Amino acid sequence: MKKFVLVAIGGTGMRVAQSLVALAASGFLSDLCGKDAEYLLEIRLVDLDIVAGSDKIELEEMIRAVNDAIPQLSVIVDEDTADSRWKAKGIDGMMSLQPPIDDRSTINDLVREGYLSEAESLAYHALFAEDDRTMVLRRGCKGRPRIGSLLWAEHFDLDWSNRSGFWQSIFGDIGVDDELRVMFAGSVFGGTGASGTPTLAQKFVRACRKGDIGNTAPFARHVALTLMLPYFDVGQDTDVDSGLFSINSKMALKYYETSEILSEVEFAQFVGDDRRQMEKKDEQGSWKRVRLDRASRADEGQNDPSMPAELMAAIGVCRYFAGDIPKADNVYRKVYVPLKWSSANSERSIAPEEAVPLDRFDYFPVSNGGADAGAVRSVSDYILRLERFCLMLGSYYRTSAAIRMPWKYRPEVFRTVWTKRKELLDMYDSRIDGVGAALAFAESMFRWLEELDHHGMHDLLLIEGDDKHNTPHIQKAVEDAAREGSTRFDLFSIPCSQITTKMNSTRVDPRGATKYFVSSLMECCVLRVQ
């Protein structure tokens, strides 16, 4: 058996994990691993941000939505196409490393200076300024890795010997002959990720090799790093000085160059992008700049949008889990920096100073290429099938269910799946008798897609409207078509009429009609290039 574990560290790690969840749900990871692959996928969260509404909370909600929908996403509709169907994968385990902090904790509280020797106290004051020693930790390390390094090293040692703790529980359901792959992901420029990623990865490898809690040495073979270089900016009046991102990154890269950490892991990828200003949709649906300023509410956690760089990192995580480590001259790379490729010449990488719009999915490399390339050659199908599914389930069919019309004029698939009723929308939205769980999944996936669209991938996803060209938001366009009963539009190269025709001919098992409805729609939204 194979087991894949992503240890997501800090806010950036959480958002890389969100992209991994989406790719797994789209079937991307399963197809990379091969049709006969059986594996467990776990995500483990390491963060100091304990405030509600943070990236960690959003990730947990996303995982919950995927797992709740998996029973409806995994029905085999046609035995003849079972091997090539959309293989949605949920998350088999999730756990958080709980730091010993509360709403008022500072490193002064944790270090307890009164217990230090005179020499230790002098070193403590030399390494940590008063602002560091008194900074409240409830919203993370705020771009100060020196604080996180102190906390994570001690906390690893405290937890490692705990049989049911964060680290030992990784080994609980596998044997020494099974394959375990562990990826640590975080930023090199922030606070929590920049401190926790190298510290925890190195301590994990060394502790496994030491083997003081059992035969753990084999589990040190496949450990890797995903390290995010600067790819976004934040405002000026903030506890996080994004102006220091570049110098922090240079110092971190120098550390990686001179330390032993890269020699101790199997693989490391460094991922960055053009630095973009982050925006997040508010409760009214308007895009607002992400604020981490000192005037923001004390109960407001760090909740940033998903970005294209995180998707590229997640693709690399999937490739590592599948054993597809990038090569150069037929030799596996120890350190890998994925580059954007020119759409005109795939052999030429784009110079760093060139701003290239993300208008081709071939900017996201998904295999080594050549004779050993797997079945997956592009990520486009997996991203676009998610978008088609979200639009058909949450916009087109839900709008159709909400329209008041005589039952005989309803789409044939509705009359096949549900009994005659006036309030069809209530049935459709129900988590018990309808597609409520799948709708929550679609909403979560679409939020992720829309944020990618807004931050550079609009030419690929076409979600946001364009006032200059009088183009509506894609959800509104699909809803308007549903109100008119029209199928005369394409969903990214698949005609809506083709999807609805196939759905109207669906014949389902009455005992699990809703599951068949959802799974049939999934299969209709898969583009297979013959």
Contents of the next structure:
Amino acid sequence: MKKFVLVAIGGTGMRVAQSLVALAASGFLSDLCGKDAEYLLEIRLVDLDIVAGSDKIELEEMIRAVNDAIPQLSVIVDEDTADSRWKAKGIDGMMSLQPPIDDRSTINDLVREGYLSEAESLAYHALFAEDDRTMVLRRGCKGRPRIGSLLWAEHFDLDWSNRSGFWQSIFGDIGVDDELRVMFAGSVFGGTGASGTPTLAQKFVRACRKGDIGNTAPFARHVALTLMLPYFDVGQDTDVDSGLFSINSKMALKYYETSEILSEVEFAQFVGDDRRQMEKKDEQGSWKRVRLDRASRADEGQNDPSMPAELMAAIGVCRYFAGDIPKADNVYRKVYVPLKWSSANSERSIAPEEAVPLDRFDYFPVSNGGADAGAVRSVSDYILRLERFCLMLGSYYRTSAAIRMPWKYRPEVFRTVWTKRKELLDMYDSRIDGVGAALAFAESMFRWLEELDHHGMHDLLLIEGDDKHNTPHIQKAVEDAAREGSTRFDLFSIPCSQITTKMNSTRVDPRGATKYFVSSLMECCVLRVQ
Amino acid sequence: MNGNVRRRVSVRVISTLILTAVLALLPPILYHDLIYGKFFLEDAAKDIANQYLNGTRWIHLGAIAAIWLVNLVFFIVNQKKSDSGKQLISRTRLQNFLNVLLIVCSVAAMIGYRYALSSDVWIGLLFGTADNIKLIVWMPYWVVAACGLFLWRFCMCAAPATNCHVKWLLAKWLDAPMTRAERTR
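Please supply the corresponding structure for the form predicted together with its partner chain (the preceding block corresponds to the form predicted on its own).
Then the entire complex follows, led off by the chain already shown.
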């Protein structure tokens, strides 16, 4: 058996984890791992941010939505396509590592300055300005790695020896012969991630090798790093000074270059992108610049949108988990992958030639080393199948269920699944007799997709509308079509009519009809190459 | 799922085709002798009877074939579009209207043919005046209407495209197992 663990550190790590959850839910990781591969996927969260609405809370909600929906997503509805079906994967375990902080904790409270010696106190004051010392930690380190570095090393040592603690529980359900792959993901430019990622990864590798507690030495073999280079900006009026991102990154990279950490891990990926302003959709549905300052509401966490660079990193994480590491003659090699630039040889460190729209991810081959070469034909299809599914389940069929019309003119699949009833929408939305759990999953995935679309992937996802060309938002277009009962639109190379035709003839077990409905819809949303 | 779509479509198309063949060919054969026997024994009457029966047989066949064809076109369009709601309602209305129109036209074609054959008053001249004789001689009219009506309802209620509701109980009973997954899973 295999076990894959992503240790997501800080806000950026959380958002890389969100992309990993989405890719796993799309079946990408399962297909990459190969046919019949059994594996456990765990996400471990390391963050200080405890405020509701933060990236961490959003990730936890996303994982909950996927896991709740998994029973509905995993039914084999068609034996003929069982091998090539959408193998959605949930998250098998989740745990958080959190220093003991509360709503008002500052670094002063943790250090307990009164107990420091004079020399320690002087050093403390020299390294940490008044602003650092009084910053409330409940929203993370805010791009100040010096704060995080103080916390994580000590916290690791405290937790490592605890059998049921954050670190030892990773080994709880595997034997020494099983394959454990651990990926640490965080930013090199922020606060929590920049300090936690190298510190915790190095401490983990060394503690495993040392093997003080159990036979952990074999687990030090497959440890990797995902380090995010600056790829976003935040407003000027925030606590986070994004102007420092570049200098922070340079310093961090210098550290990686000179320290032993890179030689101690099996694989490291550095992912960056053009820096763009982050925007998040508010309750009214309009995009607002991400800002977080002292004027923010006390219950307002640091909740940033998902960005394409995080998706790229998650693709790399999946490839690492599946053992699909770039190599030549069985030797791992350094690869430079310019995803948004076309060049004669994309795998060499040469200057990019021409910018290309981010509408596909097939600039480099994705395979699982040849065992099932061809199982993954296109990364973009895994993303688009999620979008198709979200639109069909959350927009098309939901709108069809909501409108009042004679039953004989409703989509036939409704009759097969629910039989004739008055309040179809209530039934459709229900988590017990309807597809409520899958709807929550679809909403969560669509939020992720919409944020990617808004931040540079519109050429692929085509979600947002365009006033200039009078194009509506894709959800509105699909809902309008559903209101008419029309199927005259394509969902990224799959005609809607093709999906509804298959759904109208779907086979369901009356004992679990909704599971069959959801799983059938998933299968219909997979683009099968003819 | 594609396999199930094909299976359900095949069953519906084949059953409709068989019914069309039966409805188009069988009634004229069945009522031929009955009608022919009601005409007077004179050669002129028998000659007219032969022409009348021959003509109405072809009109009957053509009418049933036309109704089948119209419904087949709608079946294909429905199957291709697989839509619902307002779109399906308007298409179903058009389908109903065309079916009624075809049935009326087929009866009108038979009546027109009779007048084309001989514009004389046939009752009392070519066959008896009793009500039951009239009913039998004019049988091609109402048989074509009845067959057309039955075929139309069959196409729409028992063997519609898979995006439409199956209304006839027997058809529902036969169709239900095709949308039921095997319980062994």
